[in-house]
Each structure stands twice: as structure tokens, then as C-alpha cells.
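Next up: a single chain in C-alpha cells, the form predicted alone.
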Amino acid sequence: MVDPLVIAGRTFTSRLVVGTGKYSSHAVMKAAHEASGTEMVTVAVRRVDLAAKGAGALLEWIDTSHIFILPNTAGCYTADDAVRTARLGREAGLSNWVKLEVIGDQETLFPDTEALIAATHTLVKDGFVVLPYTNDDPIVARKLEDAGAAAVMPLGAPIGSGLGIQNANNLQIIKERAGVPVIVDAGVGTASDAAVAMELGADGVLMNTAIAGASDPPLMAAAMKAAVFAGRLAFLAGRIERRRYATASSPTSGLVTTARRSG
């Protein structure tokens, strides 16, 4: 990457963040994580057996080496749900790190940002270091930074739906804003959206099922690596302005002109 992304201090050369859940095989979800480049990937607590050893265990099949292991409180419903998942995870050894969850609604799986911002504060007052997913609301991304949050994860879209950036004008606005990183998080269904989150202005892009659910993940992952990494190019380049009519590309002055012969 051209430039680093820097959270709490923790250096990512990599601004892409995959998942870990939905493959086929953890042998697939390995290849798909090696084709990404990515240097973090998120881990349910509440999904996964942390004591499993063995060729069987999904943590054996992260290679923590150059891979940082982010817990996140998914299946989470309250705020003190998720308080006490991501205080399993610190205490299971993976990290006092947490991409918090607090699902609102089963069916649209919206973050309860009340909950969200309670559970920021008394994570954050425990020395852990919060990374929250939210909605694309600019007041709550605010109010989770004022609460200590690292870094705010807004969505792009309902987790899992792969409908892409619906709401481009508030992300531009929460990352104006921001005085943390903003990493754009679910949503995301192909490369192209990846491409627009970054192009915004994202710190990075967090996703699972857009890889892991396409016919072939590694593939998947390998657009999405290409994806974040020409979007940050773009975004740091400078789009041109948008223009209703046509300008010419070439110069309109200093132009030579010919006068025909007549014979």
C-alpha cells in the first residue's frame, strides 16, 4: 500500500479486513486470506470453540505470523452482551482489541447505536481498544470517537445484503469529520464497491461474505486486494471535477491551421 493505515498505534500496510465465517472449508478461508494481503481478520467469540485444537480449530488455520486477529461480539443483542463476549475473548487470549456489535433487529441486523455507544464507553474505560460497527449516521459515528472508539466502522449497506455504498454522501461526511479512521464495514458485494468505499475517502473496507460467499473466494479476495488498493490511488490522486457538459481533452489554444491550396 502507498500509505499505511495506523490504528492505536498499530501499524496495517493492508487497508482490507476480511472475515473468517461462511466458507466452505477453513482450508478455502486460508487461500482466500493469503490472496487478499490482508494483515486482520475478524473472529466471532460467540462462534467459535476457543479451547478447539487440531487441523479442526479455525484458529489454527490463521497464520498469526503477519495476520492480527480482531474479536468481534457478532450474535450480540445488548450491551452487556457484548461487554461480556468481547471480555471472553481478551480473557481466551485473543486480543484487547473488539469490533463491537450491538444488533438492534434480527431481520435487518441494524446496530443498536444506543447500546453501541453505552457498551463503547465501558469497554473503552476497560483498556479495550473498540473498533464499533454502526449505521452510516454522522451523529453516532461522533458520538462513538467522543466515546473512545479507535476507529468507527459504518455500514455500507445491511450486513450480508452485497448492495454496495447506499448512502456515499454520509460516509464522505463522517470521514470529514472523523478524528479516527473510518473503515466502511458490510455491504460490500464486488470489487467496484470496495473501489467507491475507498474512493470516498475510507481508511479501509471490512468484509466477509462478499469473498467468502463468491464462487471463488480466493479469486474474490484477490479482486478486492487490487480493489482497495487503486481506490486509495484514486482518492489520493483527486478526481476530477463532475461537469454537466463535455470538456475537450485536448487544448482549444495555441491551435495550427492549414489554409488549403487551390490548383
Given for the second form:
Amino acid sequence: MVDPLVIAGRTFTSRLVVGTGKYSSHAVMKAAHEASGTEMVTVAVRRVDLAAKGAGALLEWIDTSHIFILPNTAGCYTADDAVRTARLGREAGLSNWVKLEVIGDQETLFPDTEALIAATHTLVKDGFVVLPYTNDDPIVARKLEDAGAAAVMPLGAPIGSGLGIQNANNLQIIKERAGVPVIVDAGVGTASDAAVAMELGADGVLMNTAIAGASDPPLMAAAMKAAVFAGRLAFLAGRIERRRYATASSPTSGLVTTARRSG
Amino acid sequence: MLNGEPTDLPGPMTIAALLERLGIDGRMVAVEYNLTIIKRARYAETTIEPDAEIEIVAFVGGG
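Switching from the form predicted alone: structure of the form predicted together with its partner chain?
Now the complete complex, all chains and molecules, led by this one.
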């Protein structure tokens, strides 16, 4: 990538963060990760299935020499559960980073922003680097930043919906006012959605289902890599103003014309 | 209680012994004992008391 993404002092050359869920196999996941060029992947923290062998086997399929592990608190509906899960993730993992989720509703999976802000305060005080999954509300984004979040991660659309960027204006406002990186998290369906997020100025995009649920996950991962790269370049290049009417691209003088004869 | 299930152990044992009994690699999991996280270095010296609540968690796929 042309310019690196820096979060809490850690530098990433890739601006694409991907998940590890919903893949048909660990091998497909690994191939998708490689094709995506990602340097950070999310994982969930769950009770070990005591009836099955191979606890922690997921990590054997992630090349941690160049991929950073970001544990999440997915599935937590209270600040207390999210904090507890974050601490377990820190113990099981290799870092003090957390993708903080506090979910408010099972059907929409929208965040409970009040509990999210409270949990961010608690975890920042406990020494965590907190990356909260939030809604596309600029005021909540500011409060999360004030609470010490290392980045804010507003949704583009509901988790797993594939609807693309639903409120481009809000995301742009969040980015313009944020003093920390803005990662658009959730809602991406296909490559153009990721490109749109990046063109709006997002510092990165996080996705899981769009890649894992594609018919060919490694191929979609490659598409996402290209889209995030293209979107970033377009943002840096500075797009033209939108106009309602045409402006000619070719000179309007020196045209070869047939003289009109009178009479 | 082990991961939310009532579990009987054959006798007194440490967290380290429990993990070995379950065939779990201690480097891949985190263990909570009565709501307190136990550091890996203390697995061998933490003896499980009767009626203890133990959670053993690991990373799984997620977004």
C-alpha cells in the first residue's frame, strides 16, 4: 500500500482487516488470508468444546509471523461480559488489543453504544488497545475517542448483510472529525463497497462474511485487496467535483466543420 | 462446574493436571477460576477446590 496505516503505534501496510469465521475449512480461510494480503485478522473467544480435541487449532492456520491477531468480544450483550471476554482473549493471545463489541439486539446486531462506551473506558484503563465496533453516529465515535479508543470502527451496514455503505455522509463526517483511524467494519458485500468506504476517506475496512461467504473466498479476497488499494489511491488522488451537466473532455476550438453556405 | 457443565473430578488436581487430563495444550487457551484469570505460569500451582467454577476458552473463527 502506498501509505501505511498506523494504529496505536503499530504499522500495517495492508488496510484490509479480515475475519476468520464462517469459512468452509481452515485451508480455505488460510488461502483467503493470503490472497487478501491482510496483516490483521479477528478471532472470537469461546468455551473450549471439551468433547472435541484440538482446542486452539485455529491459530495453527494463521501465519502469525506477519498476521496480527485481534480477538473480539462478539456475542457479548453487556459491558461486563465484553470486559470479561476481552481479558480472557488477552490471556489466550499475544497482545492487549481487542475488537470491542457490545451488541444491543439479536436481530440487527447493532451495538449498544452506551455499554460500548462504558466498556471502552474500563478496558482502556486496564491497558487495552481498544478498537470498538460502533454504529455510524459521529457523536458516539467522538465519545469513544474521548474514552481512549485507539480507532473507531463504524458499521457500513448490519453485520453479514452485504448491503454496502448505507450512510456515506455519516462515515465521512466521522472521518473528518476523528483524531484516530476510522475502520469501516461490517456490511460490505462486494469489492465496490470496500472501494466506496476507502474513497470516503476511511483508513481501513474490516470484513468477514463478504469473503468467507463468497462462492470463491480466495478470489473475493483478492478482489477486496484490489478494491481497498484502489479506493485508497482514489481518495489520496482527490476526486473531481460532481456536476449535473456535461463538460467536454476534448478542446472545443479548432474543430473541423463544414462551412454553411447561405442561399 | 467446568465450562458451565457440572463435572466430577476423580480427586484433587491442579489446573495443569486438568488440562492434561482433557488433552488441552495450555498454550492455546485461557483459564478462568472462580471468575479470576489464572496466568499460565500458575497452572501447576493452582489446586482446584470443590465446587469451583472453571472456564476454559480458546480462539475460534469470528469476524
